[in-house]
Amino acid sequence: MPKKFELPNNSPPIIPVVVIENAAKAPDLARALLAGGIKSVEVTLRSPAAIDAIRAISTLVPEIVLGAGTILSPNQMDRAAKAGASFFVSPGATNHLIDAAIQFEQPFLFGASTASEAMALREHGYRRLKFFPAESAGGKSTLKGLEGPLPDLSFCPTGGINQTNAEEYLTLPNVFSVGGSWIAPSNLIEAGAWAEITSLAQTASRLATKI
């Protein structure tokens, strides 16, 4: 059975999804999120600086639970794990990735957007999944539809989640968390607007705790 993904104790059910272009900014970003009450972050591997950013955060701000996102290959899993990532996230799932994930101690949030994809991951022992791309895959209506036939699965929707609709998703019984970039958008990270990011994190932290 794969290791179950868990949020930190007393953590709001929010996972910021961030793109970091300058690894030197990564520790300050993590501190800004923590100051706002957010205890986890997903650094996506969409920039050349991502692995260095993960390494910097894991070394200098070990209090935050650090994920590596947009995992597309076992090599990325290996590099992210060595840099200090404590969980993995992928937009989907392939047999190659599922087989490789067994070799790592980090929990994995594989992505699914249909009942068939969710059922396939369920057969491999995964009970907590990423629902992506949430809004364009039917959003809350799709998740409500999945609850009946797949009651033992719960989801972290990402893709189109924002401050306006996040709490609506969190009211669904099969949603354990939401992920999104609205808490720490790339322009604020590049500008070093840490106080503004902390303020956005504080607002997000006030969303009802679900777990």
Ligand code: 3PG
Contents of the next structure:
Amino acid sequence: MPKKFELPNNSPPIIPVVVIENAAKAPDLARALLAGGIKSVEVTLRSPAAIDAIRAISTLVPEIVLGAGTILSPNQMDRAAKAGASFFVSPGATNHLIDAAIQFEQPFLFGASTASEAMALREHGYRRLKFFPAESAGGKSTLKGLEGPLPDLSFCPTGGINQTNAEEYLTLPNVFSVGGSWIAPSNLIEAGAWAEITSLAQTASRLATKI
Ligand code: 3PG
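Structure of the form predicted in complex with the ligand, given the form predicted alone:
Full assembly next; the chain just shown is listed first.
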């Protein structure tokens, strides 16, 4: 199968970024997001339970578009792929990761926050990038600045995105998606507050209808 460099054009416009401490909760979390109209989730590899959480979601809730985030090593890519992740996300990009990514069919959303970082990824064939950390890297004005010289690149800003500022990001022509933890915060996951997460997802998914 040919390498898919990036998320497809019809990729979900809102990607909840989650930290899961208890893999047993992961399927219910995915169902709560789907019930609220959110079709994707990025499970960050920041907790010991993350790989088991990915496996549980991919087995029990295969209809959600499932990403593995905070990928920092090829070994994590391998484990996430075997657990069923369908795309990868990293806060940045290294030559080591870029070289390893070519061996996986999963698209990779590499992170960039400067023109040079974005250009380096573009040279490797990536046109859709994570813009991270979005708010502290200049937010919308940085994205507007990148659009002129790099018009073929499109971004998924994450880091400091919330229900209040997400809409403005989504209206930028070079933004294809936004990501963030506001839809499923760790405390609500830990509490199993699925109705609350569904409600946050419903509110967030209405943003997607505006773009
Ligand atoms: C992250 O990697 O933690 C994401 O970018 C989420 O950031 P947020 O918690 O600011 O939404």
